[in-house]
Structure formats: C-alpha cells, structure tokens
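One chain comes next, on its own, written as structure tokens: the form predicted alone.
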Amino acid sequence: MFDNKSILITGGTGSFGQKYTKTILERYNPKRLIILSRDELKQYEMQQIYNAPCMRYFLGDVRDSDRIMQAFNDVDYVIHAAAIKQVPAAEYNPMECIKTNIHGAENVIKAAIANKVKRVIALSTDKAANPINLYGATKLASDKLFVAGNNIVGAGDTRFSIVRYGNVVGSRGSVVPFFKSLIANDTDSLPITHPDMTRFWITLQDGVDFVLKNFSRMQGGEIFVPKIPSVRITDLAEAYAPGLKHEIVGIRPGEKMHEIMCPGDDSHHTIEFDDHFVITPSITFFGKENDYSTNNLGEVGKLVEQGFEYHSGNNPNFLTTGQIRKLDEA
C-alpha cells in the first residue's frame, strides 16, 4: 500500500513519528518519508538515524498553513501525530494548545483538501473522550473536525480517519521514564497520584502497527479504537521498584481516576471487532452511505449494548507486574 508512495508525518521527531518511520522504511519502499516538525535539534539528532533516499525533513508548525499547505504538495498519505500533549502545559497555556491543536487540524483538513492526499489518520487520545481538560477538550474538537472533513471535501476523493488510544509505554514525557529517573536516582519513594488509578496500556510498535492498518481498513469518519490492556499505576510502579515506598500526592489539574475510550452516550454509534472497536460519525456526510459494520478489509463487526462504555477501570484485560516489566524489557 505504500510503495511508491509519499508519507508526510506531522510530529515527525517524537516518539511515535520516530517508530513509524523505522517500521516503513522496514516493511515498504516509499517514494518519499516526510518528517514535519517545528524542532531543528530533532529534526537534525533524527536525520542521524534515519537517513535513507526517500528520507525528506521539513521545517514547519501545523499552525502556518502557507507551510503545510506547501509540504502537503503531491503527498498520498498523512498521519497527524503534532499535538501539544501535556495536560499541565495545556492547562497553563490554554491558548497556545487551542492554536496548535484546533486551529492547526484544520490547516492539516485544508492542505490535505486541496493537495487532494488520498487518506488521512489523526492520533487522539483517551483524553479526548469525557474531557475533563483542555488538552482533551482540543482533542475532541479535532476529532470532530476530521470527521467533518469527509463531508468538507464534497466529490473529492480525501478521506479522514481518527485513531484514538492510551498511554504509550515509554515515551517521552510518560510516567515510566519519570519512575526511571527517580529510581536511578535512589529515591526512597515513588510519586503515586491516587491507589486506585488505571490506565489502558500499549506499546509504540503495537500503536503503529494499528494505524497502518487503519490506513487499509478506513472508509472515513471512523474513530478506531484498539482493545488494548489496563494497568494500574501501583502495579506500575511496583513492577519498576519492588518493594519501594509509595507516596500518595494527589490527582494534578485535568486527571481522571480512570480514562475512558468509548463513551455509553456514543454506545449507539459503537461497533466491536474482534480487536477493536469503530465509533462511527452522528453526521450524515452528503452523498456518501457508508456501512461501517464492514470495513474495507471485509471484517465485520456488532453495534454494542445500549450504554456499553470501554474504559480503563471496566476493562476486563489488567497487566500483572510480570507482564509490565517483559513490556518493558521488549
């Protein structure tokens, strides 16, 4: 599907665009791998890896359209990995969050429109469902304006999809690298929000591997969820330091006990697969009938039970100790 093709990443340099890009340049031949990011550091410490022919970087903030207007020229597929993440940063700099995810979605909508890219996969977030922040406050709005973007493009033949999933083991501003430090630092305790907290769970190659997928099975509008582990943030934290102290500090600004993926108010629009879960768009796109209970690689799914909500606590897949620490060593 993507051989000789052209593949822009926005967000290239972070932890997802860095794995996606190893595992293409692994699997397929493409015509051109563009890294779009705004960090030149990055951009220059990742060129040092990834350096290979068809490898392109370019200089640019998903908030200047001009500039992703000009790097989506001639692209086949986009995936939509920029985002400003943190929740204290977003809560503390609720503008330059709205900028950077609203406001640059719909530069990416646009650009992809114009330069006619054939598919386009946003990443969400579990924050994204029930936000209670305004990091997932700004990424429900994105999500709802890709999905609109399928009506937005009228006879044209761009389609928008959506990946949403959770915590990401190991990456960079994630709780495991801060256990590590501490630990490498000989704390004598570990920094635990709530005792009760969960957490889905999934490593970068399993996230990747999930929106390539997606690519194939798209038909536009979807929300792909993946059926992904739960784990809770003391087993975390034992896993990692066994024995050690455990200091309860409180839930920060914007946390939840438990984060959800599929909301009960969209269990009407919420198909299961055998390894996922589809949540379908509540707009009708003109001219266009698609039957998400099929997707394009002929599986088929269910509608779920009236009021059916996936999140981290009802999850009934948890990671023992054992399981998180030979996640880690993988």
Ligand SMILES: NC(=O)c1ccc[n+]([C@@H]2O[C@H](COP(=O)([O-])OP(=O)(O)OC[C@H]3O[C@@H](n4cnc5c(N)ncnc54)[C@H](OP(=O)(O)O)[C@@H]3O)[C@@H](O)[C@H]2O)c1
Given for the second form:
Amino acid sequence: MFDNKSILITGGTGSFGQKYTKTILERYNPKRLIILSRDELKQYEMQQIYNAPCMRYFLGDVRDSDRIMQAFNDVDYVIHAAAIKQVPAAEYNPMECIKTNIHGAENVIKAAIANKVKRVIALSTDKAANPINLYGATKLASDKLFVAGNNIVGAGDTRFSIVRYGNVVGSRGSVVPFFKSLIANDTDSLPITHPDMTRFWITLQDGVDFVLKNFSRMQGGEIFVPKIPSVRITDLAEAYAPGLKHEIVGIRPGEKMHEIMCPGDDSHHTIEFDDHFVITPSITFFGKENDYSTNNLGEVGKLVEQGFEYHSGNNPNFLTTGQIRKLDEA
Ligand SMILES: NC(=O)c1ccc[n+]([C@@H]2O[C@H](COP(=O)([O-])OP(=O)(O)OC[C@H]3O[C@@H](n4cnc5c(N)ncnc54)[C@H](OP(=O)(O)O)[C@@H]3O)[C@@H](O)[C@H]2O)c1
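Can you give me the structure for the form predicted in complex with the ligand, which would complement the form predicted alone we have just seen?
Once more the chain from above appears, this time first in line as the rest of the complex follows.
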C-alpha cells in the first residue's frame, strides 16, 4: 500500500522514525518519504545513512501550524511520532510538553484534513492510560484529539487512528542504555526502583511492523494495543549484569509499579483480537455506529469481559533473563 505513495513521519529522526524509514525503504518503493523534525544535525546524520532518491528532509516544528500545513501537501500517509517524552523533562517544563504533544497534535490533524491525507497513525504510550504524569496526560489528550479528528473531518476521507505500546528496548533515554553505561563504567550496583516493578517490552522492529499493519486494519478512531511481553525490572538488571548487586532507590515521581495499556474503565469498549486489542472510540463518527469487531483485514475480535485490564503486572507473557538478552542482541 506504500508503493508510489508519499509518506511523512513527524519526528522522523528519532528512534522510531529511523527504524520506520529503514523498514519502508527495504519493503516498498514510496514516491516520497519525508522526515520532519527540528534539529538539522540529526537530519544531516540521518542523511548519511538514508539518502535514497525518494527521501526528503524537512526542517519543521509540529508547533508551527503554517509549516505543518505546507509540509503535508500531496502526502498520502502520516505517522506522527514527534513528542517530548521524558517524564521528568515534561514535569519540569509543562507548557513545552503541552505545546509539542497537544498543540502539535492539533496542527497535525488540521494539516492532514486540509491536505486530504488518506490515513494518519499517531504514536501513543502506555503512560497515556490512567496517566499520573504530565507526559502521559498530554499523550492521552493527543489520543483524544486524534480520535475526534475522525469527526472534525466531516465528509472528508482522512482517517485517524492511534497505536499505543510500552517501553521500546534500547530507545533513546530508556533504562537499557542507562544500565549499559553504568555497567561500562564498572558500577558495583544497579539502581532498582522497586523489586516488584514491571514494564511492557517491545522491540523497535515489532513496533514498526505493528504500525505498518494497522494502516491496513484501521477504519479510523481505534487505539491499537499490541499483545507484547512484560519484564520484571529485577530480571532486566540480572540479564545485563548477572550477579551484580541491586540497590533499591524507590519509585520515582510520576512512575507506576505496573504500566497499563487497556484500562478496566475502557473494558466495555475494548475488543480482543489474536495478537492485539482495540480500544474503540466512545463517540460515533461518519454519521453511523461503526462495527470495530471485524477490521479492514477481515480479522474478527471479541469484546473483553467487563472490568478486564491489560497491564504489565497481569500480563500472562513475561520474558526470562535469557529472552531479554536475546531480544537485546536482535
Ligand atoms: N521510546 C519509547 O519507549 C516509546 C514507548 C511508547 C511510545 N513512544 C512514542 O513513540 C514516539 C516516538 O518515540 P521515539 O522513541 O522515536 O522518540 P525520540 O527518539 O525521542 O524521537 C523524537 C523525534 O521527535 C522530534 N521532535 C521532537 N519535538 C519536535 C517538534 N516540536 N517538532 C518536530 N519534531 C520534533 C525529534 O527530533 P528534533 O529534536 O530534531 O525535533 C525526534 O526526531 C513518541 O510519540 C513517543 O511518545 C515511545
């Protein structure tokens, strides 16, 4: 579906954007693959690796509606990945996080509708489910904006959906690079927030593949949640530094013991498929009740039980230390 089409990735120089670019170039022949982000150095460095004739590098800020409006000209598909995503930075600079994650989302929606973009997928996070920190709250607001975008479009054909997943193995600013740098500096212990803490765990490639597939599945308005494994933080430390002492440092502000992907309060509109869940919109669009139990690929799902919650602590699938190491090598 991406052959001879124009695709734009906001935040295209980030961890997700680069993997997405690599995957698209390996599997498809797009007309244009547009990277939109602010920092020229990151773009310059990315251009040294990805310089196929279809590549375009646009400097731009999702907060700048004029620039986004112009950049979306003649674009078929948009992946919205640009975000401020570090929890402490968002707490300390709340308005900056709101401007990028919420106002930026609004600009993306308006530009997509005005330019008749066919489909938009916005990346969300488990931290947006029952949020307790500003990052998560802004991503929840962004999710709501994208869902409502399907109404704002009126008679137009643009469709908006969301992909929500958990921690990406080894992404910028995450725990694995942090542990690795401590280990490389001969630390005599690894800091553990709480011995019972768990997190969802996904590889960048699995995240990219899930997004790609959902462009075919989507009708508009869905929050797609992949079924992915969990890790115990203690197993993570053990996987990277077997036998090294753990120092319990306590849960930090804005952190949960377990991350939630599908909240119990959404269970009455959460549908389970073989390898993913769909949280369906609580509002109706397109002047009719949409049936989300069968998606555009013909996959059939079933409403979960009332009160069902999918969180990293009750996940039936936990990785062992050996599996964590294997995933890291991959
Ligand atoms: N990494 C994870 O563990 C994880 C988990 C779940 C969900 N997600 C979501 O996945 C998405 C991508 O994450 P990532 O790990 O790829 O992040 P990342 O590596 O930090 O990349 C963020 C990208 O956004 C760009 N950006 C930031 N502010 C911008 C703005 N105002 N206008 C335009 N571009 C801007 C950055 O480039 P410049 O700084 O040059 O602008 C960079 O290209 C985010 O929406 C995040 O919330 C990530």
